Amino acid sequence: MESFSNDQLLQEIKSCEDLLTDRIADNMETFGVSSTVGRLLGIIYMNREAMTLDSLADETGMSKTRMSQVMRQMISLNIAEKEYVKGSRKDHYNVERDYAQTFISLFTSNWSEVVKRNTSLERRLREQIRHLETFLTKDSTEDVKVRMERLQQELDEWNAYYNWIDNLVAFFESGEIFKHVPIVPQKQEGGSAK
């Protein structure tokens, strides 16, 4: 049987850590996020406690400018968040260490964007339609009619269906989600949890 020394061990074990944190990359762009920012989570959580963007640019090899705008971005995204440490002057980050808020955090602050882009387009389209309506008389064709009541039909869906990616996000947010569909965690031979 093979054995392995200490540094060996470790150094086995950092391949693991490695492969999630590129696996935490890829699937941030499943997110519509830049692997960047996967790559910062996945360090960060791997890391088990804050870390400057000194820190972060060692372990990136990127600049200490370009950690900011990532660091800014997860904050934004409410994945990411800075830290006291006592005796430092410098900023800390930490990540969002349950997998699930952070599947949340990212899906309804993506949904919420969009549902407030589609919100504000609904509007101003209603808008041109009520501006439209004034120039319809009783010579407007029998097209021109049908595709504006099409048009307003469309947007009734339009507002119907962004309802309920708002409604869905507001269900994630909630923790309402977890009464419905729990995390359980599977059990692996040697009875730890995976």
Second form
2 protein chains.
Amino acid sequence: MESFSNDQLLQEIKSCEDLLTDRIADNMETFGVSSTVGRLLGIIYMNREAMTLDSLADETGMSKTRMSQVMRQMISLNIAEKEYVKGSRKDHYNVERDYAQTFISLFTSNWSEVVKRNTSLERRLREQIRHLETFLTKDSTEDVKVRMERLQQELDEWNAYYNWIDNLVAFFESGEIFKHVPIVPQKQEGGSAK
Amino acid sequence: MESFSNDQLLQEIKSCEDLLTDRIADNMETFGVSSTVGRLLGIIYMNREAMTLDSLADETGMSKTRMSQVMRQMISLNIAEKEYVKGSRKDHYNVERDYAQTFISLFTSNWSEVVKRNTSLERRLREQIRHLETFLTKDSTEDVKVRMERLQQELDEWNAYYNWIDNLVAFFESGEIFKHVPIVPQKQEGGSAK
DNA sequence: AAATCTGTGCAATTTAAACTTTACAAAGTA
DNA sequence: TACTTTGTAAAGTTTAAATTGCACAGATTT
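Alternative state: the form predicted in complex with another copy of the chain, after the form predicted on its own:
So here's everything in the complex, that chain up top.
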């Protein structure tokens, strides 16, 4: 018959927590960030208080340089921040503790960037087309005219699409999404089961 | 003073189209797929009719094998399909022409997978915890009890989060998102400007 | 001022992903 | 039946991303 000492229990609990951290790391790749970003997020999250580069390097077995790189990335993604701890010379990093908020931050960072890049390309192409149009003469083949027309339509569709994404980002960022897709707190095995 | 022949105009138009294709390829990386997926999507989209592996290899300068790999991936992502063309032995591939639909397909493929993986991990951990709980005795330290309790709470939060994502996926997939974030068709330089 | 600590720029290395080459099975054609 | 065509599996190569090691600047302590 199996049995656990107090220490063994602690060990087992730790290994459950590690599984969670690993999964966070995996899932994070869906946002297009390195799994190490997810791993650090998981580690700091589970730690429940801010951590230093050294303690992170310790926990992951990775170099301090890498920890620095990743934390910087996480800050720029808005899912971590430095926290002042008096009496310590080291930087302390903490992470967003709200899962959904993390989702939104990453979703927003990614897609805002895309929208921005696209908008500037669209402007460039609109200009180019306007320029090319001035060279259309009665000698121009039907083919050219059709292609030009199509390109215009293409840009119209693009514009509609990227506006949509832009609105989508705002829809998330403003929290309006929660009005329509709410988060329902779970309470497993509560005192008063139905 | 600059001027363009008919052929030069065609050339210029083509290069505009290529810019669009390149950008589609770039943006596609936001979904965590290789830019080649985006490139093929762009090429077939611009081509306006189904293409074969050979013509794709031709257009991209890549190997036919790679084209095969990528098209298979696109099909599994629900953003392309084989199209039967009578009289031809070759497979012809066509792509989803609706940008927003493509967005939804990719969003859905990605996140459904995450939800699935998570759900099964959660089940496993719930079981493990129940198992460990049976070893809690009055000798167990406060520490162990707290950690165990916390782990439970953690799993509750996870559950809430992944249910949310699951609902989010449904919200997109069902098209309900469009009720709240509609796509507004753009019509640049229409006949009757305001 | 010398010695230490901390974070990070930069080049080098390792690891993983993208892509190619070769080979071959299945199906079609002569 | 022998000969092509087509798609893809498998293994190898190239390219890009992740990670490390070294070095050093700026701040802190002695």
